[in-house]
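To begin, one chain is listed below as C-alpha cells, in the form predicted alone.
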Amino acid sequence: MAENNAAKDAAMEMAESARETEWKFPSFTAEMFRGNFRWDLLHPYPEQDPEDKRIGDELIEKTREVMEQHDPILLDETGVFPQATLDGLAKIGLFGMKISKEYGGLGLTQWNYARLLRFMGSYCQTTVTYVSAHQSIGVPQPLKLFGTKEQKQKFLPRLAAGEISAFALTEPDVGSDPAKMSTSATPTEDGSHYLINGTKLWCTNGPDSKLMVVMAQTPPLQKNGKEIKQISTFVVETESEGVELLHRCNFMGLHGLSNGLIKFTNVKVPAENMIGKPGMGLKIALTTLNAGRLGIPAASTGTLAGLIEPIQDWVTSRVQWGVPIGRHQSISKKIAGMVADIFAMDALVYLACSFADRANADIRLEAAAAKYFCTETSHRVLDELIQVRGGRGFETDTSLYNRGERPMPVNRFARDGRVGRIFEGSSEVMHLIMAREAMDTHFKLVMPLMMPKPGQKESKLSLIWNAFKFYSTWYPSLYMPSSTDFNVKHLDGACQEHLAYAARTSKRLARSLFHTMAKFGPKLEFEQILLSHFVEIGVDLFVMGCCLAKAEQLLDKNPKDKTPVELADLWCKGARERIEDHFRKVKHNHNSDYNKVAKAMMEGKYNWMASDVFGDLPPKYRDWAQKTPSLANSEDRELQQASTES
C-alpha cells in the first residue's frame, strides 16, 4: 500500500509540476468557477476579420477541389488512404495550416483552422485526422511555441511542405500517467546525441511520418536528497537507425488512418532535437495539447453540420401513418436538439478560437471544455440519427447506393467520431483537468494548510492570515445578487432570463464547490463522480453564455431572422434541466455504491453471471499475451490477475 501510494504522489507530484500554475489572462470557464459570470469577456460575440474570412473562403474552395477527388466511401471499406489526397492537400498547403509564412507555411489563424477542419470534418474524418495530428499535436506546434529558430529553420519549411509529423506520448503501459512512462532517452558520454529507446503505441501518423515528437525520460533531477524524474520532448527522423515500426493498428472507425506501435532501439538524436529544457517534456506536451485540443471540436461540428441536409430530407420524404416522421414527436425532438446542438457547438467553438487568436487570454479551460462538450455532443446526437434512419441507420453508404437508394454517411460518421471522446485526452481526462483548474482558487489557499509539504516556506499564520483576507470578502459576494445590466438590445424575454440564470447560477457552482471543498477536504480528489457534476454544470454554463451571445450578434445582423434566438432559447431550456439535476445528484447521489459494486466485480464476485458463456477467444488468438509481452507481462497486470484469483 505504501509502494501504490508513493506512486500515486509521484504521479501527481509530476502532474502538478506540468501544469500552468498561474492565470495571466482572463479565463471566462476559470472565473465562472469563482462565482464571476463575465458576460463582457463573451458579448460582444467575435466577428471574424474579413480580410481574414477572405482567407478561410479562399481556401475552403480549393480544399473542396482536392477533397472532390477523394472517395471517403471507398476509403471506409479498403481502409488504404489515397497517396493522391495527400499530395493534393499538400499542394494547397494544408499540411502548413499552422506554419508562419516565415517558413514556408499559410500561418493561418486559429479561426481559419478551425473552419478548414469543420469543412474536411463534414466530408471524410479520416482526412481531418492526418491534417489535424500532423500540425495540432506534430512536430509544428511544439516547435512553434518552445522551439530554437534553428530548429525552426530547420524542420518547419519540410512539414509545410507536405512531410507528414506525428506524436508520440503514450506507451503500451502507460495512457494518463506519465510517470510510468518507460522510455529513454540517454545522453552519449560527448553529450552530443541522445540514445531513445522505448515502445510509443497509438502513434497517430506514425506508420507515415517523417518527423516525430518523442517524449522520453532523461537523466533525473536530485532535489533535497529526492530523485525526481525527467520527461523530455525530442524531435526524431523517422528514417534513423533503430526506428521500427511493429504494428499497423486498425480500428472501429477512421480507416486508413496512419497509426501504429513503433520501436526505438538505440536512436540516435542530436542533443539539440531536444525542444525547450530537459525536464520541460510533459508541460509541452500540455501546452502544445491546448490549443491541438480545439481541432477535433471543430471537426465534430463539421461532422453533425453536413448532415442537415440529408437528415431535413430523410424527414421530410419519409412518410410513415400518413405524414412526414418529423412531425412525430419522438422524431421532432431527436431532430430539433440537432439543430440547437449544432448552433451550441459552432458558438463555443468559434469563441474559443477567438481566444485562442488573442496575446491576451488563456484557454486551458475553454480549449477542454469545447473538446469535451462537443465529442460528447456529436457521439450522441449520431446515434440518435442513427435511430432516425431506422435500419438504414445501420446500413453501408456503399449497401444503400447499390440497392438504389441515397448513401448517408451516418453510421460511418458515428464509427469514426467515437475516437473523439477519447483523442487528445479522454472525456473523464477533460473533467479531471476542468475539476483542477475549477479548484485552484482554493487549493492555493487551503491545501497548504490541510496537506503542508516538506520545505514549505509560509507559516501556518501566514496562510491563515491570506486565507482569511480572501474568504471574508468573496464569500459573502456569492450571496450578493448578481447584475442584471447585460447591455443586450435584441434577446427576447426568456433569453434574457436564461442570461441572468446562468449568471446566478456562476455564484451558486461557486458555493456549491466551497462546500464541498470544506465538507471532504484532501479526500475530494477521490470523489470523481461528485467533481464530474460541477464540471458539468460550468460547461453547460459556458456554453449557454455562448449561445446566448451568438444569438445577441447573429439579431444584430438581421432582426427579423428569429431562428438564431429560438436555437438559443430550446438549448437553453435544456441546460437549465441538466444543471438543476447535477446540482441535485451533488447532494443525493448512489457514488458509494457504485464503489462497492465495482470492487466486487474486481474482486471476480460477480463471476457466478458469465456461467453458460463462451468466455474465450478463437483458439487461434488464445497466445495473444506472447505477441506484446511487455503488456501482457506487466506488474499492473500480474496485480490484477492476482487480485482477481483471489
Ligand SMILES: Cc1cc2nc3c(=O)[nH]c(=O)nc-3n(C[C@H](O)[C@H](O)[C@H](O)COP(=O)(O)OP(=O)(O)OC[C@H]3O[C@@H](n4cnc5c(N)ncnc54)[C@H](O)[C@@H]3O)c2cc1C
Contents of the next structure:
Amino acid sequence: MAENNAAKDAAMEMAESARETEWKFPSFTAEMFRGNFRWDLLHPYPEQDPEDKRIGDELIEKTREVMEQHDPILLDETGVFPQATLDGLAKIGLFGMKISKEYGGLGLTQWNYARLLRFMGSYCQTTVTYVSAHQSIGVPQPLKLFGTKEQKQKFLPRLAAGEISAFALTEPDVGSDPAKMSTSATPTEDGSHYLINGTKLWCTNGPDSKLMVVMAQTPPLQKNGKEIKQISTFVVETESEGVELLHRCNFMGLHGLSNGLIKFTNVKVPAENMIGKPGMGLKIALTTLNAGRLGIPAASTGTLAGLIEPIQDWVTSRVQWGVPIGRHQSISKKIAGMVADIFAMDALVYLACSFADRANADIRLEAAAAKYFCTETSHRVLDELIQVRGGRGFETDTSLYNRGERPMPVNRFARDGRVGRIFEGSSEVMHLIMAREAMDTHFKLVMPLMMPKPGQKESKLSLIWNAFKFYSTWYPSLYMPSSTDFNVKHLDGACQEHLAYAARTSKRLARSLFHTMAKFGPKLEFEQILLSHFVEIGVDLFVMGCCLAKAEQLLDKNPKDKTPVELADLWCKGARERIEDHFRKVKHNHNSDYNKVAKAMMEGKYNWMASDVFGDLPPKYRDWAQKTPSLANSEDRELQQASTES
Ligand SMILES: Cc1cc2nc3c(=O)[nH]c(=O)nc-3n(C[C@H](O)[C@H](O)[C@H](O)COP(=O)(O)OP(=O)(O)OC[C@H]3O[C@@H](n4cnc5c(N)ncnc54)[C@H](O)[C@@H]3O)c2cc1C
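Could you switch over to the form predicted in complex with this ligand, since the one displayed so far is the form predicted alone?
Below, the chain from earlier opens the complete complex, with every other chain and molecule after it.
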C-alpha cells in the first residue's frame, strides 16, 4: 500500500510540475471560481474581423469542393480512406492551416480554424480527426509553441505542403497518466543523437505520417539525493530505421482512421530534434493538448449543426397518432434542447477562439470547458436523435436508401463522435484539470501551511499573514451583492435575470468551494464526485455567460429576430435547474455508498449476479483472454492487488 501511494504521489508531483503555474492573463473561468463573474470579458461578444471572415469563407468553399468528391458513407462501410481526399486537402493547403505564412502555411486564426473544423465535422468526422490530429496536436502545434527558429524552418514547410504528422504520447500501460511512460530516449556517447526505444499506442495518423512528436524518458536528474524523472519531446522522422507499425487499430467509429501501435527500436534521432529542453516533455505535451483542445469542440458543434435540417424534415414529416412527431412533447423537448445546445456550443467555441486569437487571456480552463461541454453535449444529443428517429435511428444510411428512404447520418455521427469524450484528455481528466485550477488560489495560499514541502522557504508566520491578508477581504466580499449593471440593451427581462443569477451564483460557488475545502483539507483531492459538482456548476455558469453575450450581440444586429434570445433563455433555464441540483448534492449526497459498493465490486463480492451468463467471449476465442491479460504490466497488477486489499 505504501508503494501504491508513493507511485501515485510521484505521478501527481510530476503532473503538478508540468502545469503552467502562472496566470499571466485573466481567465474568465478562473475568476468565476473565485466569485468574480467578469461579464466584461464576455461582453460585447467578439465579432470576426471582416477580412478574416473573407479568408475563412473562401477556404470553406475550396474545402467543400474537395469534400464533395469524398464519400463518408463508403468510408464508414469499407474503412478505406481515399488518398484522393488527402491529396485534395493538401493541395488547398489544409495541412498548413495553423502554420504561419512565413513557413508556407495558411496562418489561419483560431476562429477560422474552428470554422473549418466545424464545417468538416458536419460531413466526415474521420477526415476532421485526420486534419485536426495533424495540426492541433501533431508536429505543427508543439513546434509553434516551443520550437526554435531552425526547427520551424526545417519541418514546418514540409508539413504545410502536406506531409502528415502525428502525436505519440499514449502507451499500452499509460493513458491518462503519461508521467509513468516507459519509452526511453538514451543519449549516444558523443551526445549528438538519442536512441528511442518503446511502444506508442493509438497514434492517430501514425501509419501515414512522415513526422511524429514522440514523448520519451531521457536520463533522470539527481537533485538533493533524489532522482527526478525527465520526459522530453522529439520530432522523429518515421522513415528512420527502427520505426515499425506493429498493428493498425480499428474502432467502433471513425472507420478508416489511420491509427496504429508503433514500436521504436534504437531509433536514432539527432539531438537538435528535441523540442524545448530535457525534462520539458510533459509540459510540452500538456500545453500542446491545452492549446489544441479547441479543435474537437468546433468539430462536434458542426456535427450537430449539420443535422438541424434533416431532423427538422423528419420531425415534421413523420406523423404518428395523427400529428407530426415533433409535436409530441417528449420529442419536442429533445429537438428544442438540441437547437439550444447548438446555440450554446457555438457561443462557447467562438468566444474561446477569440480569447486564443487575442492572446490576452489564459484559455486553459476555457479550452478544457469547451472540450468537456461540447463532446458530452454532442454525445447526449446524438443519442437523443437516434431516439427521435426511432427504428430508423438504428438503421444504416445505405440500408435506408436501398429501401427508398432518406438516410440521415445520426448513428454514424454518434459512433464517430463517441471518442470525443475519451481522446485528447478524457472527460474525467477535464474535470480534474478544471477542479485543480478552480482551487489554485487556495492551493497556493493554504497548502504550504497544511502540507509544507521539504525545503519550503517562507516562514509559517509569513504564510499565515499572506492567507489572512487575502481571506480577510476576499471572503466577506462573497457576501456582498453583485453588480447588476451589465450594460445590455436588448436582452429581455428573463435573460437579464439569468445574468444576475450567474453573477450572484458565482459568489455562491466560490463560497461553497471554499467551505468544502475547509472541511476536507488536502483530502478534497480524493472527493472527485463532490468536486465534479463544482466543475459542472462552473461550466454551466460560463456557458450561460457565453449564451447571453451572444444573444445580446445578435439582437443588437437584428432586433426583430428574437430566436437567439429564445434559445439563450431555454438553455439558461435548463442550466439553472442543473446548477441548483448540483448545489443540493454538494450538501446531501451518498458518495460514500458509491465508494463502498465500488470497492466490494472490485473485490468480486457481486460476482454471484454473473450466473446464467455466457461469458464475454465465444468458446472458440476463450484462449484470447488467457493470452491477453487485461493489465499488461506486472507492476500495475501488484498495485491493483494492493489497492483492492486495502
Ligand atoms: C481513436 C483514438 C485516437 C487516439 N489518438 C491518440 C494520439 O494521436 N496520440 C496519443 O498519444 N494518444 C491517442 N489516443 C489515446 C487517448 O488520448 C487515450 O485513450 C486517453 O488519453 C485515455 O487514456 P486510456 O485510454 O489509456 O484510459 P485510462 O487512462 O486507462 O483511463 C480509463 C478510464 O479511467 C478514467 N481515469 C483515469 N485516470 C483517472 C483519474 N485520475 N480520475 C478519474 N478518472 C480517471 C479515464 O477517464 C477513463 O474513463 C487515442 C485514442 C483513441 C481511442
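Numbering follows the first chain given and starts at 1. What you see is a predicted model, and the numbers here were worked out from it, not measured in a lab. By rigid core we mean the largest C-alpha set that fits within 1.5 Å across both forms.
Checklist entry - Fitting the rigid core first, would the Cα of Tyr621 be found 2 Å or more away between the two forms? => result Moves: yes, 2 Å or greater.
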